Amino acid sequence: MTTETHCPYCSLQCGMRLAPASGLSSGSGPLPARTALEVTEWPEFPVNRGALCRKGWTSTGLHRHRERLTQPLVRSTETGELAPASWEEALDLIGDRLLALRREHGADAIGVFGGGGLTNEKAYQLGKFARVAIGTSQIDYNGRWCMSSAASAGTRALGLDRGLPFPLADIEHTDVVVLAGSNLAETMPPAARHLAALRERGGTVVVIDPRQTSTAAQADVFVQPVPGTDLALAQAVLHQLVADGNVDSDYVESRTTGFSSVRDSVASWWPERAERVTGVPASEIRALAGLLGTAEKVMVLTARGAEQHASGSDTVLAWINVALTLGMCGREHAGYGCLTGQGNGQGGREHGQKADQLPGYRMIDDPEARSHVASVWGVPPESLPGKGKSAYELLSSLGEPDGVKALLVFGSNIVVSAPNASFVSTRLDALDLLVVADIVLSETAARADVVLPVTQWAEETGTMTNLEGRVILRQQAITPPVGVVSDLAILQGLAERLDSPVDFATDPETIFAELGRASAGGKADYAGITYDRIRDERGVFWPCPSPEHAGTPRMFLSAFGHEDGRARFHVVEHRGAVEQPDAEYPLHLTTGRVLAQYQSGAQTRRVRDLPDDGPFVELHPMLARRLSVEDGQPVRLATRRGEMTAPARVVDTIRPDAVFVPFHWVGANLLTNDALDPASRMPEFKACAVALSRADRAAPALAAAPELGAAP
């Protein structure tokens, strides 16, 4: 017997079978426990067409690992050590709890957390829950730190924030991809056969990154900017292809609004002054907007190296105008996208996670949007709170006397994930209740009052929806061990000890068709979408208003989502990162991935097939010659927010004025700002500045280095 299902990683969602490992199996269902899982190809799911990379292929490793938890854990009051207890006693401790904490500080004291790899199903649950069981305002998600620039810039320019509005394999058939602040060989080793496929065709790849990745040494072009000045590239692109006459004039005209700012905007951003800033050469500049120009069709996709900044959604508004000028956005095989990160990021965001938004991409503030959620509910539209704080803030507010006193969190490792992460770390130790599910006793976990052991990928069912936008189904193969519940369990389970005043399913598909009826109408429809149809179609493209509706795989192909069916071009301005390099901190700091981890890697650290060599600061020749620095040596990199040590990989592919750190292990976000822009609340993961010296030595020893920051 095999299952149909898909990969518990990133957004691809690649499809595979599970099959069990000795090739017996009898009856129907779900298989027993401990019933050994292998891997097959699914060739005929498109995203991946039977492609895994090496953490799909091992993505088994988890479900008999020695480390699952199978029962409660609660924090004694006389050792202060975590011990064993039963599920009803765990779960009285809990409503205990936040009924008192409700009824003396108000149910805003109550913050719920969730997470960009739960499946729609339990994200739509979770902000029920929150709205409803316990009247609290206080819900956000790791995902606003992972495509919120993204999400705000489409919305704003596009009128709807879908990550990519057309098929990945779409990338095929365009003429230039230009890749800004993405890795995707590494992220997303699957998709990366699509470049292969587009260069094949004598198309051409373009990198733009600080680093230069495995996908970058793959590239046509790569393009080497500082860290933290993606938008001023685009400007001089913009400016650029004004100047050169690459405006498609009847595009903008017929089917935009707001470029003449723009243009006027754009005006000073000459190649020779975008070169200043970015350290890229201005030949360069032009080379980059002449082929794009020139080129019938051009895709244009950023990533968290694009976003993941203080003014991340004003950069990504710099190269959503680029493509407009170019007249590519609603065209077949061109435009924009993002690469969304989490495996249900795009699908987490929809149906009730963020703090500002209701299922169906519905805002909270909108009388009509509540009111029809209410409905659904079965609850007074006057009944659900406001909006609420965004992810960092929230954490911010922890353990504050008017701030969030009892915190649960679901599908999330804070404390490894979050920016400036000792901060954190202290916010959460002042919580009067921390309350963590998982499937393993992650970093966050091991500083909670009560740890709830749930089931994870494989051992339930349930939907999700992948970078594209099509929502798929993970089909249940394996029974959870025994003491293992779902997440939706939990939450019926506390709402009725929190005295909610509507029921909780926990049946999957029932939750979904409620989702269906709460997203009617909404930009992120899913009412035609059902478990059957996924299965026949494997994975139905959203909106799908109604079971006759194909789904929609190209967006905006005849209008867009504003009102008046028009994009939008937005006037934004180079910032640049907050923190800039002084004498003190000399370095630009970015982080990412590599490719055998995932996230906070507390799924990835813990499968054996999977190499775990722990962090390490990649650094340029240059710069370990000034230092005295060898590879391999261990070295110390500090900021304003704290310091770590690890070991030295000289590398000459990133800029010598720039250092790299991977933020799968505890060490990065210790370091990273949390500086937060103004209209996603995303972090400044990707930029800041900071001191790095040998770490046999007392104190930092590279003073400024002025002549660092030009290109190499």
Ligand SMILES: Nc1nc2c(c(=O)[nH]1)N[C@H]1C(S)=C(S)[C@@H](COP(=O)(O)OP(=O)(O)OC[C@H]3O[C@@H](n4cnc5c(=O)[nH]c(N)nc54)[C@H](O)[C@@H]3O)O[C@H]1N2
The other form holds:
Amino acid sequence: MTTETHCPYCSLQCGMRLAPASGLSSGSGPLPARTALEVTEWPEFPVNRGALCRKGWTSTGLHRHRERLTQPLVRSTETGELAPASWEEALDLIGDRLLALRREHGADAIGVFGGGGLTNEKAYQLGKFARVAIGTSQIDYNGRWCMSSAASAGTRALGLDRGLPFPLADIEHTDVVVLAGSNLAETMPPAARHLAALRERGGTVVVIDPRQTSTAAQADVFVQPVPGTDLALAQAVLHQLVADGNVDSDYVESRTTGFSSVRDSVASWWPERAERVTGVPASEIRALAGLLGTAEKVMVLTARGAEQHASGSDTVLAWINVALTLGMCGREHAGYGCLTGQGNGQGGREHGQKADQLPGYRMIDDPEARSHVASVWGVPPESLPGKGKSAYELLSSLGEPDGVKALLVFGSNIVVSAPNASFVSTRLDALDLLVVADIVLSETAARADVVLPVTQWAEETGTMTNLEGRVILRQQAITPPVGVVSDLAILQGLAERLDSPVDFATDPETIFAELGRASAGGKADYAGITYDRIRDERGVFWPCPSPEHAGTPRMFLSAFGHEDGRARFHVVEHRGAVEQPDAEYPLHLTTGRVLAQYQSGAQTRRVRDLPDDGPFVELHPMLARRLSVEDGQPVRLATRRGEMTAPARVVDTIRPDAVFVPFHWVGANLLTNDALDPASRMPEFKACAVALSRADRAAPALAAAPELGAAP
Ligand SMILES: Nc1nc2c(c(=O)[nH]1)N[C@H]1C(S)=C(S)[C@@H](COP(=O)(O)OP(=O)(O)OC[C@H]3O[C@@H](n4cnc5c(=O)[nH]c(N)nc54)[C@H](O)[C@@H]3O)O[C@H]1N2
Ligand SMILES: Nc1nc2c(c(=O)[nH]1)N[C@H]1C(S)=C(S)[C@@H](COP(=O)(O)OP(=O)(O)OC[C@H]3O[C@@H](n4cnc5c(=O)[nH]c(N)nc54)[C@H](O)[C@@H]3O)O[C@H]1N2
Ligand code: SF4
Ligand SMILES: [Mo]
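With the form predicted on its own done, generate the form predicted in complex with this ligand in the same format.
All chains and molecules follow, beginning with the one already shown.
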């Protein structure tokens, strides 16, 4: 038997087939749990047409893995160690503790932390569970650390946030694509073929990154700014577009509002000024503006490099200003898009696991939204709590006298991936109760009081919404190991124990139908989507309000999401990274990803066929020489928040004043800054000040950036 499904990792949600490795088929229905699985191509699925990256091909590596959790674990009051327990014991213990906390301190003493890797059904059910079964406002999720700056900017400028408002393959039909802070070739490798196809057609690829990545290697134009200065770069590009008269005035007049104030606000951003801030030569900025200003079709795509900053949402607004000035948004094969990251990064932000949201991308403080969703849930609207705290604000207040005292984590490895992670770990330890549902004993699960083993992809069915807004179906291929249940069953078991006023279903298709009703009439309307339709049509794009509706691959063609149908220009100001290099911490630190590892590494570090060569510190040969550091030698990085040691990787592809560390291992986030974007509450993962020294030197020898001239 072969099952058509999708990869367990990133937002491309590549289609794949799973079959028994033996080639022997056992009839219909899920395969027995112990069957060895093999990944094969699914060439008909349009997004990846059979191509997968290394992580996709090896994704069955976690099946039958010896570190797979197969029974609940409860921390013993005597030994302090985690010890096996039955499901009854584990859920009863959680239920009793939560009931007691709720009685004594109110429902807001209980927090819930979700993930953008959860299926739509799980994300929806988690939001409902928090608001109805617990009654807490304190729910948020790791998507806050992912694309929330782009989401906030998209909502403000375009009236609606769908990461890509067009199919990814549209890249091939534009003329110039700008990748601002995306390392697509490593983070969504099969998508990189669209860049190649565009170039074959004579189009131009622009990459903006402080590192000359493998994506930059496929670019025609490479721009290398100082980390955290993209906003100034975008302002100067806009300044130059205006100066060159490259403004699409008819479009600006008919489809937007607010242009003149933005035009005035960039008057002082002449390229020479931006050069001083960004390190990008003024001539390159002028050339980039000239390229964009004269192209027929331009597509600007942002990813985490431009977004994960305390001014990330303003940076995205600045790029949207550029795209609007050029008249690109809402035109075919052009416009602005955000390359969402996690498997369900898009759907995960639509169904209510975000602190301020209800399903259908509705806002929790909107009375109409509350009464609609409450009626679907069968509870009075006034029983629904209000807005909670954002992810980092929630975590950093854990255990405070009026803060959350018990936290339930579903689908995030906070200890590795939160900014300023050692502080976050102390907050987790200050909780009365930490419950983690996971498939393996992640670093976060290892700190929990109760660990609940859950089914993983391929052992369960559910929908995901990929980076294009295409709702796809992951189908169950195999029976889960004995002792493991779905997140949905855990939520049901806990809801019962918490005396929930309504029952919680566990069948994903039933939950999806309810999600459809809850989303009906909202911005992300799934009402017309069914599992059968997804199977038949290989994915359906939302909004899709009725069974007769074809779905919406391209948005904004006739109107933007605001009531008047117009897009909004926004005046924004360059602020720069919150923490700038100084004498003590003289370099820029930035962080990100490598091809073979995924996120906190909880999954991929355990896959035998993926290289797990630990964290490393990428630095320029000039900097290495200054510090007498050889390639491969251990170096120490220190910031105001923490330290780490890892081998140096000396490469001439990075700016000499910056260092880069991947965050797939414990380390990078001991260093990162927890400054938050005021609009999106996104932490500044991509820029802080750091000192670098040889690990074998007793007293750290601090190096100033070579360009800045100061001797160590
Ligand atoms: N292999 C792999 N693929 C993944 C993931 C993974 O963990 N591993 N995770 C998935 C997820 S959740 C996400 S969000 C996406 C992320 O996908 P990307 O955004 O492509 O990944 P990152 O490596 O975080 O950042 C991209 C680039 O931003 C650059 N950068 C750093 N600072 C700046 C800056 O100030 N300005 C600019 N312009 N660029 C900067 C970095 O050098 C890096 O090359 O990837 C998804 N795909
Ligand atoms: N320094 C730095 N830090 C970063 C970033 C960065 O660029 N730099 N990027 C940020 C971004 S974009 C992101 S998205 C976050 C991601 O960071 P995390 O939230 O830590 O992401 P994952 O490692 O994917 O964690 C998912 C966890 O859930 C488990 N899991 C998988 N599927 C399921 C399921 O169905 N149910 C349950 N209950 N558990 C499941 C996995 O085993 C894993 O332990 O990290 C952020 N942190
Ligand atoms: S690109 Fe993303 S979805 Fe596709 S195989 Fe790789 S990790 Fe999986
Ligand atoms: Mo992400």
